[in-house]
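Taking the form predicted alone, here's one chain by itself in structure tokens.
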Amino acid sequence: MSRTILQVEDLHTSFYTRAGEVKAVDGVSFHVDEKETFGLVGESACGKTVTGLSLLRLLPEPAGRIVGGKIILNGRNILELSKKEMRAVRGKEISMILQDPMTSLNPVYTVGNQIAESIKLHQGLRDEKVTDEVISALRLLKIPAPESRIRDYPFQMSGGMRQRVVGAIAMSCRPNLLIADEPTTALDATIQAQYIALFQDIQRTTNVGILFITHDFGVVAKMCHRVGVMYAGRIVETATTSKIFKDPRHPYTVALINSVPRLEEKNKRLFSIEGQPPSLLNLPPGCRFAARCDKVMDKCREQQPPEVDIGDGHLVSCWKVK
């Protein structure tokens, strides 16, 4: 049995605006084990990225606040740590790869300097030892000629290489947990496949647990061991990847999978989910997917369905599931 690196319990994150409280993450629970990739899937603005930023405690203050729950990383609740203690955790025990490498990398510093910053802070190394660790991080991400590339600036690299450099920064101190926020979105299909294979190779080498945030079920099928399907701030279904594809139970999960184009159905109109997600400023009292669900009942509009375990850790929040 692999040990559990991350345990998130009933996490609530809100943004307080002039219009009111935006419940971006509203009671999310999941875990990530060593050597496991857990996928967090859903439409844009469902709370995936805010969940990742909450785990790092990097919410924009004072508007963004974690208002409830627990984030247990390596056996301790990091919500109880001071800001100084949390700075020692970021980069060393938990790291994040953001979606756009050009906004993550500083254009006026070489990639070597940017990777070295985390190594100096968390490992206390200097001079040649730092350079050796930077080269090792670039080599881990399979960047060719790392001895010379450490002197390059971000603009001298392709989009795929920049994404690898961001990965090298995140992995430079060999964290236990890596959060990857849609890292393949800006890559073309060929480079995307290479990047996914690279993630899998890194995981085999380091045993890192990965929280993979995406909206692409094709990436989920290739990359993830388990999946949490997120809608309007809540996880509505959690299961192994094979079960999600073979036996999806929540209507939203079914609709998402049906939205994936199929090559064998050339002349068939693409499936789309009717309607829009609810406003997180004014959430409905019942199931948040009720207004868009083709199986809706009166009960769905009145009461939030509880999470039900239908076997082998397959969790579903739907009144239709018993």
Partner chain sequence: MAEVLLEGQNLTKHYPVTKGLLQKTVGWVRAIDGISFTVEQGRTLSLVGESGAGKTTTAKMILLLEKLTSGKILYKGEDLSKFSAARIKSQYRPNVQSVQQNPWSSMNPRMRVRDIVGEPLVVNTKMTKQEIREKVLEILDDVGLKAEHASLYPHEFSGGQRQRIAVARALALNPNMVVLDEPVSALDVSIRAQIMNLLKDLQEQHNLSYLVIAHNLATVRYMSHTVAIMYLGEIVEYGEAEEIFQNPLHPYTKALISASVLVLPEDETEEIQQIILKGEMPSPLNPPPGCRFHTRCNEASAQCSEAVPEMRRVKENHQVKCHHYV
Second form
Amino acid sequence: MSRTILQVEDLHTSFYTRAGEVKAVDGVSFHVDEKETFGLVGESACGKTVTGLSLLRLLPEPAGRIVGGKIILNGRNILELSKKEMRAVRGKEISMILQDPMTSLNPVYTVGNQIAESIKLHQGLRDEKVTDEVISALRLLKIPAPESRIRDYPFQMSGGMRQRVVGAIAMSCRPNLLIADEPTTALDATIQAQYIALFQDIQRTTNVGILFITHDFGVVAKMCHRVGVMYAGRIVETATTSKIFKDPRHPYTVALINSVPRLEEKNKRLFSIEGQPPSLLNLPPGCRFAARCDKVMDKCREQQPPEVDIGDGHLVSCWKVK
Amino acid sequence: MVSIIPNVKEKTRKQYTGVSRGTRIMKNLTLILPVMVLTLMVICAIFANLSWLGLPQYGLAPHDPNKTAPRDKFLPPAFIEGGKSDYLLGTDKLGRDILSRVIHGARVSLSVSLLAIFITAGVGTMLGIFSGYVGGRVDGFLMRIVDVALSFPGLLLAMLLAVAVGPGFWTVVFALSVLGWAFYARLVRGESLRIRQSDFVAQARVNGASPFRIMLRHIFPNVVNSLIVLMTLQVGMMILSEAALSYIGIGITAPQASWGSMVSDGRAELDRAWWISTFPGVAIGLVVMSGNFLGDWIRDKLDPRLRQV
Amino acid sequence: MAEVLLEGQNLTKHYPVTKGLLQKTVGWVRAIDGISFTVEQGRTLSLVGESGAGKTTTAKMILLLEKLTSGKILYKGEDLSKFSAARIKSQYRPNVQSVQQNPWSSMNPRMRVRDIVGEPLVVNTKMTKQEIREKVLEILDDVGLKAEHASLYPHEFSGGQRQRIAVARALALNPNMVVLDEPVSALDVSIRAQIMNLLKDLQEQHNLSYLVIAHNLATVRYMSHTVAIMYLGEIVEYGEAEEIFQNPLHPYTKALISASVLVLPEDETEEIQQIILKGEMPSPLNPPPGCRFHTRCNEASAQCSEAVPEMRRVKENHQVKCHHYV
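Okay, that was the form predicted alone. Show me the form predicted in complex with the partner chain next.
The complete assembly is shown below, putting the previous chain first.
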């Protein structure tokens, strides 16, 4: 049994806008172990990115606030840390990779400079030592000829290389937990395959736990050990990746997996989920998927289903599941 | 620090959004005051007298602005010792009523600047959209003209004009317009260039829309936001420029009252009759400030990124 | 075999790279280098490849948004370069419409849905306002939108609904062909299926030809009859969709397919082993000599870096550009 790095319990994050309270994350619980990749899958606006930002406490202030729950990282609740203590945690214990490699690097600094920044901040090393660390971070991400690459500017690199540099910055202090928010979405298919293989390698050598946020089931299948499927601010089903694919229980998970076109099958009409997710401003009292669900019962519209463990950590929130 | 998980019930929404009562009132004041000032000025300009209805004897101005009264010259404002209640803001060296002249001056100053703004915005927008849409050499050529216009000393040009055609209302309008369009052309051209590359313009071309239609129906409505903001900000610029021209004597000519010429008139008497220059000066300041505040407010309103929260 | 609607013959697009004040040409970006394909009536051709492969440039050439450097586009067997401007406007433009990738930017934010969908009709026909209004409602109904949607602005819709509006606009003139540039890649998974099903239904109803630009092979397989795999400005494999997916020949096609298959790591077998290519696509400014793919190819041999492979027909419905299949 490997060590649990991150334990999120009943996290609630809301945005307060003119139109009212937007419950972006509404009672989410999950955990990430050492050497494990936990996937958070869902469609846009389901709250997966907000969950990621909440873990770093980097919500856009003052509109976004964590209003309840616990985030236990390496044994302590980071919601109780001061802002200063939190800064020491970011980059060192948790770090994050953002989606777009084109905008997450600063164009006016060299790649080496940008990696060195976080190393200097957290490790207080002297100059030559810093350079060694920078090179080792680039090497970890398998960037060829790192000694000369550190003097390059981001515009001199291709998209795939840039995304590796972003990865090198995130991994430079060897964090315990890496949050990757759609890191492969902007990349081409063959580059994506390289990137995923690379991260599997990194995980083997550094023991890092990865929270992988994505909408792409193909990437989930290749990358993640366990998956949480999010819908309208809640996790509706959590299970190991193979269970999610082979034995999905929540009707949303089933529908979502069925609506992904498969390369292996052909010409069958695609399964589609009609309608739209509910507005987070005005959530229904019962199950959030009720309005689009094909197995809906009266109870579903009235009461929120509880999360039920059906064995081996397979958690489902659905009244149909006993 | 536990306060990051506050008790939801005890807190009101406003406390969450972090906008305190004070800042909200300030925000509203920066909108209400400018609108009130500008409305007041426009009303003054229109109803200074009703000569446009054939009734020059009625109007907001208590006196004929050009009527001299040698016995009442250099009267201080009514609220100062020695002032007459008949002349609320005092009189100038010819005994003309300052209040009436400020009210009438609004008419001249505002019409000069509004006319100039509409001419410059119209010309600038058309050239800007065209230049940005067509691109290439035409664009290069037009933008060099813009560079010249922007770097040309405006005051010198106005003086040359005043010498050539003589000072007056239309000379001022022309002098303000002849270079002013370049600001609009540059701004709109940039926007036009950006919008031309957008997907919906490509789509319009696929649909077979003509260049004219694309410029009118697709590009123009999308530059209106920036245009309105610039125009509002220019109100202040134009009033100041008109004042400057009149102040150095190449703008609106005596006896017609404009704020700039009034400031100029009172220049020599500043030590003994400060009110002659001060009140038109205050009017200029108020309008310019209101224009800037309103411009900022409109820009914030029209920018979707600033619209949230 | 269906009637050929549009044909590209040896299309080439090179962009000059200029330098200095005098805009001296110092090189050429070979965005498209001699590609040929046919689009048949009522069927779908998909161009597949990664960014920089030249798919979008090809689409733009067909939509006449980019000029050809060389080559010919034949529409119903006639050379487009011989069409007069008036004939392009009256015969070609109305018949070849497009749906773009990004439903957030492909519509003028200042226009109502009614005007967006009606614009092609205003520009190209002499219909009265009333007729246009009726036609617009009819098309909106076709794509699954309601009449009351007509008076809304684009920002009031979700991505999927916006894409429906875009499809409605493309269909307004009853075209023969629609160029679909990544029609679903900006949408959520559950919405993608809705739009793909809609596009297929419309194809059957109106006997439409589609040219689909895509990077996702699974999408392509669902949508297309014919597939062209592009790499660095060239078509490397071309043929019937089923044939290519069952029996891919070019190493690049194999790698793409392997990257798109949905397999769990524990289910990997000898057959469906992940192929991971090395490196990235080189710059089209300076394409490698010989086979353009040899720098990343797992199966490259000596001749690949020297001789340029020819496009060869291996079967009736399958062509490939690789030295290993003679």
